[in-house]
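Only one chain is included here, represented as structure tokens and corresponding to the form predicted alone.
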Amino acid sequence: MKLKHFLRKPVWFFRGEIDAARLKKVFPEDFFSKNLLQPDEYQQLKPVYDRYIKDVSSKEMAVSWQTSCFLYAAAKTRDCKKILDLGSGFSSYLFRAYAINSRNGAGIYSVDDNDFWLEKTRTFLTEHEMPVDQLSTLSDFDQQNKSGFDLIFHDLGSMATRAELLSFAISLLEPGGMLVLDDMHKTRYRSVAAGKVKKAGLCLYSIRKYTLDELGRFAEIATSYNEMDA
């Protein structure tokens, strides 16, 4: 097992480097150099993030700062107007901050399968004077029959729950939309996720180069855009 773990890192690295080149056809030409690698515009979010991992959730459990930056930059660059936050937390604040700053009337929906964490998110948003509408439990959200999201962040519950609900998350995506899958360093989960993404006819891209944190976590994106067809 130790050898397998040792060999994974080079594979992850090279996949990330290759997909970084592929992604240049998915995003505008200056996305990575201007919006992601020079995140001056959203440095205002960092103190809030630091408070979140100090007072609300641990650094190990919360979305990483690197992935947070990617989510904000992706929403901004793609001018997303309907965002689904599957798994409430700092991302719930992040997307609402994006909606306020962009002034494009974006609708932000935050969903959790844990009532306790949903209330912690509600409290955190209230303390930071953020809207708390469209926060819902998974069961309530399922009954609302929402769909057509142009950006979805899938970070809901345990890894088993996340894998089980991935097809559901994919079904809510607008054609041409983007699904961001967190914790793709977990090999077993990634294997299941890759299979479901492929079955849905989507392409999977590693964004490890831009979301790798000090804990070894990184994200990948699924989208209907295939740069091979461009």
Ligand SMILES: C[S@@+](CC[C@H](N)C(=O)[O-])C[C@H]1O[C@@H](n2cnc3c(N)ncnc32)[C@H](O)[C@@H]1O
Given for the second form:
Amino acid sequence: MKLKHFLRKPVWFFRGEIDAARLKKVFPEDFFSKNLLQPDEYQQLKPVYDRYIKDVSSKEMAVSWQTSCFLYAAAKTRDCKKILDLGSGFSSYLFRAYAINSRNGAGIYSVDDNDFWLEKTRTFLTEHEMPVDQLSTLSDFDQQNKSGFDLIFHDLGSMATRAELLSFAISLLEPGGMLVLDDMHKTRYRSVAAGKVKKAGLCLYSIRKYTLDELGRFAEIATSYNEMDA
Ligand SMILES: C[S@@+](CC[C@H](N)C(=O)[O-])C[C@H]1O[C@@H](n2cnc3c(N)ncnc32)[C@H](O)[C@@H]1O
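Can you swap the form predicted alone for the form predicted in complex with this ligand?
What follows is the whole complex; the chain from before opens it.
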């Protein structure tokens, strides 16, 4: 085994710990130290998640439960009003549940580059009595010229497509908004993503501490906030 591979997990671990401390300076809401999901919302969301990975998608393809909890807590604590869900699926349900529970009129936009999975999401949302407006194909969404999102979850398509679309996703983020990049355990994708985030002048923070799942997956955050300015 190459030294690089051997060191990978300790490096991820320490980056996660260091970035957890850095993030506390960046986001004063300090949602990291609280329970990431309140018990009443857990009761509502977890059975739906379990059903989604069993009947519609799979554990490997759906967002992890850990990242779902993080996204919900982030949206709730920061009172997000305009959320972009790039890569439809359980995340589309989660953000709609947040918008309904928060009663803050949050707009949720879900996008997919795959018509089959977009329709699967539409059916799942309908079965769970969730709104299905603002579900779009990537090309339709592109023509809508939307921007200024305060939370973006970037989890769309293949890893190659995702890397290609990252600069587009960054361009849609409002200053101070939070871009959550899933699957950052994939080293080749992470390296491309880190380069694009840096080029755009954003900072990258690992949220491995909060999002690591049984499959070894975790997410990271890109934001224009810098802990040096906090
Ligand atoms: C990682 S998935 C997105 C997961 C989604 N955000 C969720 O919360 O479930 C990335 C892409 O794979 C496709 N996809 C979703 N579920 C799938 C499955 N079970 N098998 C194959 N492709 C899938 C969709 O086109 C989606 O954009």
